[in-house]
Each structure stands twice: as C-alpha cells, then as structure tokens.
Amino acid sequence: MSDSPENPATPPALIVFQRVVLSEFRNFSRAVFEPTARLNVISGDNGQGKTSLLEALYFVATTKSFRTERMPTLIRHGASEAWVRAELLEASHAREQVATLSPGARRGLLDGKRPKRLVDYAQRTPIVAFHPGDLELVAGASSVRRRLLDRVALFVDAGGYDRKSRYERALKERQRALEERGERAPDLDAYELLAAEEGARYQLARVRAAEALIELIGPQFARLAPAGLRLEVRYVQGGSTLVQDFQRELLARRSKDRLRRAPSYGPGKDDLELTLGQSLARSHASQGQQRILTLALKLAELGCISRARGFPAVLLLDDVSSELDPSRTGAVYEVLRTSASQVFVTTTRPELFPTPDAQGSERQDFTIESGTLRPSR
C-alpha cells in the first residue's frame, strides 16, 4: 500500500477498532481481536466463525446484526448472554463501547454510560457491512432497499429519521381505528394529521438519503463494473414532503387502506429502481452483476455516511470475492487499497487479496478455526 505519484497518500482512518473482546458470541466462547488500522484479512474454511467475527464488530457498533433479526441467535448455545467490548480510537481520542445481549434485552454503553436511546449509540461508530445476503438489495423486495435508505438517512438527516417511530405509531393507531371503527371514526382526523406531520418530515429524510446515494453510486459502479455496462438509479417516492398533501392522501385512501389492512401511501412505499442497460436489475441481472451492483450500493452507503460524519466509516466485507472473476476481484482490491476506512475482509482464499506493496502495519492477516482466532503473520 505504498504511495506513488499516481496514488497520492491516503489519509489514515480517523475512527478505528484497536482491541475487541468477544464473550459467548455465536461460536466464540471468548476471543480477543487486535486489528490494524488499515486492511485486515480474516481467512478460514466455511463455518469456522469468519462472518461471526464481522458480525461482532457490527453488533458492538450498532447493537444489531447485519444478517439476522433474530437477535437471541447471536448468544452462544448454553450461555445466558453475549457481550462485545471495543476499544476505539476516534481522531486522537480513545473511547470504549460495550454491547450486551440477553434473551430479553439489548444494551449499549458509551464509555461506561448508557445513552438515552440505542439510535444515539448507533451513530457513534459509523460502520457499513457487505455480506452475501445483501444481494437482496438488487434482487429482493423493496423493503430491503428502504432499509438501505434508512441507514443512510440516520446519518445524512438524523432529525428527519428520528420522526420514523412517531410516524409509524400514528399510522398504527390510524389503521386500528379504520379496522375497528370504520372510515368515519372521530379520532381519524387527529391520527392522520399527526401521521402527515411526522411522515412528511421522515419522507424528506428519505429524499435526502436517496439523493446522496444516487450521487455516489454511479462513480462506484463505474470503478467495479466492466466497461460499457450502464446503470440508472431512480428513486420512487411513496409519500409527500408536504404535510397538506400527505394528509389529503391519507383521507382519500381510508377505504382502500381499511380493506388492504395496511397503508398504501407514505415512505413505506418508497423504492430504488435499478436498471442495467435497458432491463431492471431485479429480474435480469446475472449473479456477477448483482454482486457488483450490491457492492456499488454498499460503497455508496459508505461514502454517504463518511461524508455526513466528516471521517471514513468502518467497512466490513464478508466473502466479497465469491462469484467475481479475477478482473472484478482486482477492481475490488483497488477500491480497498485506496480506501481511507479501516477495512475488514473475510475470505477462504487470502491469496485473492495480494498486497505486495503493503508496509508494516498496513495489513494484518488472521485465521479462524473452530471459533479460535489467531494472527497468521
């Protein structure tokens, strides 16, 4: 990773994991992980714990998993709780995060103190993860792409994203009123006004997130894709950023929503429409094209969050080289080589990531076998 006239010095990452301790997490009874500030390559056979290690980093940063919503499955079989403690360096300031999971609760501590909300905890250490399940960003339901928009909105417009929970509560009460008391229920006007006020502001956060993603995804896709493969991204907006328009639509859709048993208007109907050439990527992209496009989306997410925070977010790449031909793997490596983020890569074949020009602590390799982590050089 030496510098050259064509590759000016990449500034060091301003937030890095320095030491991570795992306890009763997935197949790890206990593990201590001391990564380098730049590129960390974790190798091992399938099923040994590579993905779980990245998941632990994501968990301690967000109190969530990037691969399941069934959080109790993160606790090692037979244990009563799991926890991950991370010592981080942010600029020149050392700090600590601890995330704990028991069957009934998730808890996060920032330097020993509990934040008011878990969303405040999740904003402290920006982190982006790619894993094979993320191919659903291209081929899956629109709800997966809406979650991507929300992850970006959390950083680019936190105030608007914060309206999401209040908007969803108001919608839930509106739907209950419709189904239990009908379209003339006296409390519907109040619920719809509240939903319109909160929903319009939340919709604006989604718009800003979509604009940020669309700005960055094109250049990222161009870096990874074969020459001549054209990408178009269109944001399909499900609601309005104007309170009056939002409220008017909710009123007009009462009958429809009562029969559907779900709202038909608002940010919950948003989508990102991805087109390769003349065809929708969702139905026509090959596996290799899906992976390239997904990577471009994740790198755009990384860029949006890094720009919003003012420093590079941490990047986790799980099994990134699978189903890519050598030239595309080389393109991915070039992105990693020039990234200012602290990067973690898992692979069954570490030779796929040659770094002959890496200096000293710029790269660290680790191996995992049966939940045991060791530096490999």
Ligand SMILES: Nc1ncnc2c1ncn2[C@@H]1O[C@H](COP(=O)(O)OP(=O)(O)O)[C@@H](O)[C@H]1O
Second form
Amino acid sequence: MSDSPENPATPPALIVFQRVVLSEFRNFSRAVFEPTARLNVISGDNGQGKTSLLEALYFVATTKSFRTERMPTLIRHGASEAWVRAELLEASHAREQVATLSPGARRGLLDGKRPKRLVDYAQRTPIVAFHPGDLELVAGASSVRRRLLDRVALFVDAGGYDRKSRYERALKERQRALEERGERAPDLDAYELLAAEEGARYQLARVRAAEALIELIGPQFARLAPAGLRLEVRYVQGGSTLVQDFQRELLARRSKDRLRRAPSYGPGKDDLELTLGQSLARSHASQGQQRILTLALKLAELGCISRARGFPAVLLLDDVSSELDPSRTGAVYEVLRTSASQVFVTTTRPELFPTPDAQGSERQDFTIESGTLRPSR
Ligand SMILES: Nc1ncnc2c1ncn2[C@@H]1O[C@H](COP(=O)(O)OP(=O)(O)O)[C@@H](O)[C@H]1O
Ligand SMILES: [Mg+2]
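Could you switch over to the form predicted in complex with the ligand, since the one displayed so far is the form predicted alone?
Zooming out: every chain and molecule, the one shown earlier first.
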C-alpha cells in the first residue's frame, strides 16, 4: 500500500523518477530535473511552467496529458517535436522511458525498444495525477468517473480493459447499422454478438475497478474529511458481465437506441454515485467537500494502482493549495509526507507546506521561473 507511516527505516519508494530531461515541451526548451525519491515541492508564480513539468512526467509515463486531449499543444511553439526522457529506478533496477510527440504521432520507447502497443507502455510506470480540473470527478458528467474507472481497470484487469476498443467498435457498427438500415438489418445479430462478448468482459474489468476503488475510498476520505461526515459510494453498472444477458439487452433495445441515436446499455452507461450525508455530492456538496472528496478519489486510485502493481505509484498534485482551504491543507500535507510514493506537488504558496523536521533526502524543493527549473534550499 501507498500509505505506510514514514520513519527512518522506511525503504525508498520502489518506483522513482531519478532524472528527467525535457525537450521542446510546453515552455521548456530544454530542462533537466533530478527529483528526490520522496516528496518534491515545486513552486513558482502563475504561468512559469509548474503544471507543464508535471505534465511532462505524466507524458513520459503514459504518452498522454492529464490536462488536454489536444496533444500537439504540448509541443513548444515553433518546434516540430517534443520529447521527454526519464531514467527510472524500479525495485533497484534502472530503466529508461522516452516519449516523443510530433503533430501527427506519439511514440514510446522502453529501454530503447518499441512496445507492441501504447497500452503496454502506459502500464510500466504507474502514475496518478491530481489537478484542479479533477473537481469534475465529483461535480461533472458521468464520463469523467468512467475515465477514472478505466484508469484503475487498466491496472487491476488489463485483459478486460484491453477489450474496450473492440467493444466500442462493434457497438458503433451496430449503431450505424441501426440508424442507416433499421432494426432488421441482417448484420445486426453479428455486431450484437461481438459487442456482447467484448462488452461483457470489459464490463467485468469495470466491476473489478469499482470494487477496488470503493474499498479504498472510505479510509482515504476519513483521513481528509472533518470527523462525522459520512460518505457512501455506489457503483451503477451499465451493462452485464454475462454475454447472453448483454446480447439479449442489445436486441431488446434496438428500437430505443435507434430513436435516441445512442446505445442505452453497457459499460458506457456506468457511473459512481457519491453520497455525502443524505444527499448526492454532485448537486449538494459544498466546494470544500467536493475538493476533499476529489482528492480522496485520487488517493483511492493511487492505492488501487499501487496494490495492483505491487509497489507505490507516483503521485502528481498540481496546485493543491489553491484547491483546499488552509484547515485541510495540513491534513493533505500529512498524507503526502507519510506516503510511500514518490510525490510531486506544485504550489504558488510554498509557505503552506511547512518544512518537516526530517532533513536531507525526504524532501526537495524546486522553483520554476519562465521554464527554468532550479533546486532551492
Ligand atoms: N506549447 C507551448 N509552447 C510554449 N509555451 C507554452 C506552450 N503551452 C503553454 N505554454 C506557456 O507555458 C507557460 C507555463 O504554463 P503552465 O505550466 O501552465 O504554468 P503554471 O502551471 O506554472 O501556472 C505559460 O505561460 C503558457 O502560456
Ligand atoms: Mg498550473
């Protein structure tokens, strides 16, 4: 687990970024980052490159961004290609990952070799990012919570998650056949069987992800929330894990799905229902409660991924101080300080993170100014 109490005998986290080089990434033309294995506090004014630095770590781990799907925006203005290279230590074994981005393509290299699929690349370095946009997890559309379930599914049931793209393709073909040729189109049976086979297996990965998350969310929430605030999390399953049931539902919903021009069944309708006290968090929680709940969800995600991978995943927290009121920041800092994960936090207000008694390698501070990164203290 990721939250063993810290003491001098605690071994270093088992997966750590040791050295990271950024090239033409956002506002960094070239930067070298050598973090500590534990807590890294990165401060700087707005617009200096704090989020971009975390984004670079996330990018080299996953070939994706946590703040946008428009990947070309990561390439520095005027440059044609961005790359990030990371030297990592995994269970005292050194390895390297390089992720490269050009306007048309993403590539990842693991120790100089190209993995078969980008999914294989994205699983190597488990990483969880928390950023201000994550408040959507509580307040936003169900699609945001499905993405959370998918990130966990990738680690707790990779084989099931892997069926997602085939499922979605089959479902799309079915939908197109329905809309263009009606409910009696002869190829519908074949599409529905395929969608049911792939979908039921993918649904099982979602169920497993939801179970793992629900087990961990309660304790994480309790660490952050004021005493007495009750949280309930319920997984609303959109489809079935049984092929026959899945197929029967698709058949029964042909007419409905044709009219609404979208499928009404399957993992695409999953949700996590979050209840605080007596009411739905989405509509009734205060801003502060939503923030704590979001962070608890992210810590549960971190715990699930760490557990599935067998060692603590890397944690990125962007602008965490602006997301929490001061009374909660202390609780958050305590969670970070005692986490077994390598942690990166950015802030415009480093004074909110008190210097710990422990000296030396437990914490390293950095400052960023206009894309230039420096260790401080
Ligand atoms: N592709 C890009 N090329 C050059 N600069 C960029 C690019 N994308 C964003 N920027 C700039 O990088 C700076 C740092 O952004 P960001 O990392 O979000 O800052 P911070 O998190 O410190 O507030 C901003 O001034 C932004 O305008
Ligand atoms: Mg920022």
